[in-house]
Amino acid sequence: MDTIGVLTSGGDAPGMNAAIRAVAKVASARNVRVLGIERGYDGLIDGRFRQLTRAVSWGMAPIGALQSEGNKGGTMLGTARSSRFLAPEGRQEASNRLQSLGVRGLIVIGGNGSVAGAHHMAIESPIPIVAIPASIDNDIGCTSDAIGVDTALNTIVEACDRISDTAQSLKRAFVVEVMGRQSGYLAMSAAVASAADAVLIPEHQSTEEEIVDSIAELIHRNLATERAKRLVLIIKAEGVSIPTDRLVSEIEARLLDTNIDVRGVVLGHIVRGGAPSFHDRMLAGRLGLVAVEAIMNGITDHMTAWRTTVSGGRLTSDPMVELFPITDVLNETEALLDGSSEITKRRIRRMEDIQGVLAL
């Protein structure tokens, strides 16, 4: 009997688990048997397997813990960067692990550094690997979605509503830190999303002064002039150079004379819980499907996307999944990030588009 196995690295975004499930059911469905690797490629190289699926009378299933836990967020293999992983001897000790268990190929579901292990691995090693994009920065190449980017987006809005309220209430400015080190893909969304005032992006990379001078102008615009306004909502990434608590204060301290309050929220870990919503679900499991399909027809070093707008991507059974070389996925990655992709070059200019529609 085929086995594959199915693992969670990195970061962890809501949908893991029910790309975990997809996975265990999909395998299931052509008898193929699942092992879970905990801890991700640390786990793999220890060896921490467990079952995903089980035999029955007409052939395999998906173990019952998979429904409820499909349905939640976080992942229940858990998840752990591996220093190990990174030499070449780590890898190799995985690879023997995978083979000592006649494990036909390997899912990886993860951001950036998982694909890039992904990629290391499968050129070094002789079992398939395909990644599954899962980051709720939606910092990933070749994919114009990865799961847990929506779940994500739908919390920092809730919060978003929940801080107006109080804000209105109170006439008061708040600044509203998200996650996005490097990339500001959440914070411009939201910032549309929920109606803010202003967004503050890495990609801008405006300086310290350049942003304390124009949110405090904002501000002092639209709470201490005769407009009626009595909430400023401004969104920030936390990959935007100044922290939160600094600029506040600085800003606090240009409108010393005004009496406006201002305040800072970081919303932080808060924005990668709870339960994946519909679109991450289906996500999950539509690229869980594709994935398990490129495994057992032999295909390796490739990572599944979601209704991409890059070439060069193989066609699959779903219209909207592609698979791409994971090289190109890393070669892209690293354009989206540094600002020569012409995805990102296109958000930003759309962002300075809207700025002035935001204040207004």
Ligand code: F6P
Second form
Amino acid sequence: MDTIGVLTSGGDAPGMNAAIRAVAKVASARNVRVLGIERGYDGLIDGRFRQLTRAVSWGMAPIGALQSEGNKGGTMLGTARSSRFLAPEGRQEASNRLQSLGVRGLIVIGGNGSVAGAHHMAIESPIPIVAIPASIDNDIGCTSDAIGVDTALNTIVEACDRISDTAQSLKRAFVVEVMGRQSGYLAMSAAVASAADAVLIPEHQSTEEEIVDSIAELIHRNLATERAKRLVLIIKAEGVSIPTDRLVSEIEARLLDTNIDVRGVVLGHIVRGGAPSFHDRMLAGRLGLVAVEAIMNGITDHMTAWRTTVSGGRLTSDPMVELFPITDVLNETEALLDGSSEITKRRIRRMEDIQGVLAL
Ligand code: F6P
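What would you give as the form predicted in complex with ligand F6P, now that the form predicted on its own is on the page?
Now the complete complex, all chains and molecules, led by this one.
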């Protein structure tokens, strides 16, 4: 009987569990055993395996716990950012573990660092490896969506709505910081959906002075002179270098001779938790199906991609899902993060055009 392995790696994302469940369901329907690997690449090196399927009278079935675990946030397998896997020796140990168990292929669910790790192992090891993009940051090339992004955005939008309630009651300005160490995608998308006035993203590389001057002027214009306006909402990505508390105090210093209040809120890890939305579960199911099919067809060093706008992908059984060589994914990821990708430029233009959001 064939066996495949599955692991989650890097930052967790809502919907990772739904992807693990989908892999186990699709594989067992094809009479393939699934081994779950705990704590990402570290667990692979250490041989921390767990059965996700069981033998039944008609063949294979997913273990019972997957049915409800798949609806939860986080990752039931645990995850890690592995420094040992960065070294060829660590990857060799990981590959030896899989080969000694006769594993036919590995599915890696994670963000851009995890996808890069999958690429390195795929070129060094005889075991086929396919990645499924999962990261709330949506900073992975060649796919329009990664698992976890939609849930994270719903959480952010709900938080911004709540903050807007209190802000407009007291006629205040708020700076809301959201996750995104290298990418402003969450901040930009939430800005459109929450009708924010401005968004601060790392892709723009504005100086601290430019940011403070522009935001202080925007707040003053809207709250001191524009009587109909009752709140100013600024969404800031974590990756913008100025810390939120310092930004707020510097803006306040500029507005000293007005009676405008400015507050800062850092949403932090709240954005990464919670039960996955319908969209993330659907994405997990469809990407999981294509990943298992790819492994069974011997495809390696590829990533599943959802509704791509990039050419060069391989068509699959799902018209919305293509498979991209991971080298293409990594090149596009680099361009997304340094702002040179057409996709990043289009996202910024769209945000400015739809809501007139000031992007800095
Ligand atoms: O998963 C990516 C991410 O959400 C980044 O946006 C953020 O900077 C990082 O994870 C935080 O990671 P940690 O949980 O290790 O602090």
